[in-house]
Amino acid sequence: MNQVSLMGTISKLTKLVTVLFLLLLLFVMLFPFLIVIINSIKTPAEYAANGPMALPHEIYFGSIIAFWQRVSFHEKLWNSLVISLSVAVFAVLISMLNAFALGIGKVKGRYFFLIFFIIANTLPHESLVYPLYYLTKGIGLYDTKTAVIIIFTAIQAAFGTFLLTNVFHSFPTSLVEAALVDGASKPKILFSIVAPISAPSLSVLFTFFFIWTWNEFFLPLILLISNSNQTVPIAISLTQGQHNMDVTTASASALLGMLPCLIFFIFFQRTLSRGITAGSIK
């Protein structure tokens, strides 16, 4: 076997055993949502007989239609999606506007901000419960969405703020002195050149800002004590006692959980492997 040879062949192996690696990987990433999806599917009575890895003889919707109906399933579900799609919105804009400044504007004391946004976005949840409380409180806000998305907007924007400002800083300062030299007013090279070229970053904060504030539990819990305010992971936690807990039920409320958020993912999955590839290229 001469050495162009040997060299393909090494090449096929290595190849061969890159895709059975990625697929043992994708096997072990789905393997608990075929878990939650097989006993969400099961009678009660069945997960008791054989356990939670056996398949379902019979496909049973009686417990996802259990739990739809005792917590309000559609009201918990558009809680979040409109606390989630606000936060995602308003969370980009006020980075992107914040960012321009810091990034392109070169404020000064730019080095100041970014460190004060980096521990604002360090800060435990758990610190902030009690001041948030009693402000929600005094400003009239306890207990609304709006007081969420408002804190939320606030979190999400720190981090952004921080990450669009370095995307911008390396921003061709040549596009914006032309611009400046056309007569352009800083607002219309923000959201006519710079937002259109920065579009793959600011889809992937977009993407990010709603799923993690879909997933955000414990400041919603505190903060939303109302049953018809309260979001889709609060919901899923009623599911669960001290003393006992319906696995199937709890099963049906992470699957309808989990699926929202996995068709946001899948709806923006491409602009979100665009922004990654043309942050990775820059």
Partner chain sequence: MPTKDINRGYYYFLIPGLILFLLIIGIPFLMNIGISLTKWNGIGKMEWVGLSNYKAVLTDKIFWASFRNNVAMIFSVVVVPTLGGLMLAVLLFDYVSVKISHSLTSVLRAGYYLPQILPVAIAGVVWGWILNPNYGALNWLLDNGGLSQFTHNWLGEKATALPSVMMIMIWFQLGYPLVIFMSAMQRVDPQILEAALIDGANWFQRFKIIMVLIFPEISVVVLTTTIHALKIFAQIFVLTRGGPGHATLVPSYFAYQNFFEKAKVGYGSAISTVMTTLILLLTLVFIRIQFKQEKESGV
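I've shown you the form predicted on its own. Could you give me the structure of the form predicted in complex with the partner chain?
Shown next is a single chain and nothing more.
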């Protein structure tokens, strides 16, 4: 065999090995998703007969429906939706107001404010939780969606301020100056010039706030104790470990927790891939 064809064989072999390794890793990463999906749509009898790896012979929604009814999943979806949407809207609004002052107004002490906002966002929630628990009880907001919405609006907006200030910083000042000369008020400049032009960044922020709030666990766990106020992750994790759960129901509970996120992922894939890195590097 001559040198060239030997090299060719080696490089083909390397390719094959690499691809096999990467596909094996892909299988490991997707395994939990696959196994949850196939077992939540099979009958308990089929599970008992063929085990977790067998594909279902017929699609059976019984376990999903049973678990749905048991946790009143529609109610939890609604709670998560109301909380996440409200937080996304309010937090984008507050971020915009802050970033307008810091990024476009370039007010004095803006670095101080920015540092303050970054710190506010990275603080562990453990250092806020007891006072928040105590204060919300004191003013009658404990165990309400309102309290959770207000709290996460502040936490998310702290991050949003930081990110949007960077975006607004490079906003063409000539546009703002021209509008000022024409006598436009500052709120008008913000809402009819800056906001529309920055719409792509705002939509990335909105999506992130929505998903982050949806995924939150620690504060909602403590602040939303009554069953009818719980969000999807809280309700599903609290039913874990209840002894009367059979295999397919346990699997169905995991599927119902995953499903909304899979749907968001498909829905927002473009926004997400544009924005995943926005959080770390502008």
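Definition used throughout: the rigid core is the maximal C-alpha set that superposes within 1.5 Å between two forms. Computed from a predicted structure; not experimentally measured. Positions refer to the first chain, counted from 1.
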Handout entry: Core-aligned C-alpha movement of F33 between the two forms reaching 2 Å
Key = yes
Exercise for the section: Establish whether a shift of 2 Å or more occurs at the C-alpha of W214 between the two forms, with the two forms superposed on the rigid core. Expected result: no
Problem - Large Cα shift (2 Å or above) at I65 between the two forms, core-fitted - result: no
